[in-house]
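A single chain comes next, written as structure tokens; it is the form predicted alone.
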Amino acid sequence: MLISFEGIDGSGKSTQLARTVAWLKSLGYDVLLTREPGGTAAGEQIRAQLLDPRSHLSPRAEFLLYSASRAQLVDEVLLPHLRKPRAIALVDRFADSSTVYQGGGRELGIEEVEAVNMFVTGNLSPDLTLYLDVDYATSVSRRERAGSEPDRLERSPREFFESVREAYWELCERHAARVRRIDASGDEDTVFAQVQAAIAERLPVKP
């Protein structure tokens, strides 16, 4: 089973992923946690280029770098793991991120990006995608409290992130059977309860 976590920065993906890993391992699943861009030696090099504020990338170049990292992750990490018994792979972002960030935010076109995504992943699609939804103000507030230096993407203007959020909402409608919206504006425990409930419905073997 492949589960992706999506959402703008500050939505709480890292926290919820860590809790999900611990929970699924306690149920006896073979759990892999990885991320995009990254997850492989080549992917981490690409990640550094993509997030470096000194990088000046056109929207298409940006999308193709994300795609290269994703293709490597699928071939080198995800497919080998998913062939194992009782295997679950959790990904901090997957192809949907390109759909909303490059297709929506960079205006490359959602349908156009999704078509390339299918080629890049070899038609591998998550069994479940959890979209952790917060508004822009919440995202900024949480990132400021974390005190981390904003990367190249995080320095984008508010309008960009508003477009990304709208694209996520469209994604929820286009792929309603796969994408589940999680209200991530509440406290950690409340959000995790939603995450658990959504995953429990889809587990290959009921806990």
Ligand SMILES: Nc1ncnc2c1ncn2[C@@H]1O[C@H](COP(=O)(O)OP(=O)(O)OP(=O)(O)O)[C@@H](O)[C@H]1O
Given for the second form:
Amino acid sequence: MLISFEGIDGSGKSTQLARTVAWLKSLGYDVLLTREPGGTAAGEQIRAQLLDPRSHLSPRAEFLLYSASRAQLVDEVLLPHLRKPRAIALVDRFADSSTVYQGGGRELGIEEVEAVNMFVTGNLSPDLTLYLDVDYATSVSRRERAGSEPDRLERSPREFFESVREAYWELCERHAARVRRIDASGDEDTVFAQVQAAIAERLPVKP
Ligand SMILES: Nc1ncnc2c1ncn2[C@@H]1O[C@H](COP(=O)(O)OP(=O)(O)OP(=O)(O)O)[C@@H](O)[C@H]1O
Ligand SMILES: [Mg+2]
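The structure above corresponds to the form predicted alone; please give the structure of the form predicted together with the named molecule next.
Let's see the whole complex now, leading with the same chain.
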């Protein structure tokens, strides 16, 4: 089973993923946690380039760098893991991030990006995608509290995040069977309860 976590920066993906890993391990699953871009040696080099505020990338070049990191992650990490018994792979962002950021936010076109995504992943699609929905103000205040320097994408203007958020909403409608919207504005426990409920419904082997 492959589960991806999506949402704008500061929505709580990494926080909820850490709790999800511990929970699923306690149920006896073989859990792999990885992230995008990155997750492999080649992918981490690509990640550094993508997040570096000094990088000047055209929208198509940016999309193809994400795609290269993703293809490597699928071949080197995800497919081998998913062949194991009781395996669950959790990814911090996956192809939907390109759909909404490069297709929506950067205006390359949702359908164009989704078509390339299929080639890049070899048609590997998450069984379940949890979209952690927060508004821009919540995202900014959480990031400020975390106190880290904003990366290249986090420096984007507010309008960019608003268009990404709208693209996430559209994603929930287009892929209603796969993508579940989680209200991520509440405290960590409240959000985690929703995450657990959504995953428990789909567990291949019931806890
Ligand atoms: N439900 C919550 N309520 C309040 N603060 C939260 C909540 N969830 C996470 N945080 C805090 O908000 C900050 C951002 O959370 P986190 O790093 O999990 O988000 P993220 O989606 O992984 O962000 P990024 O895309 O930048 O990696 C962290 O400092 C985290 O401790
Ligand atoms: Mg994170």
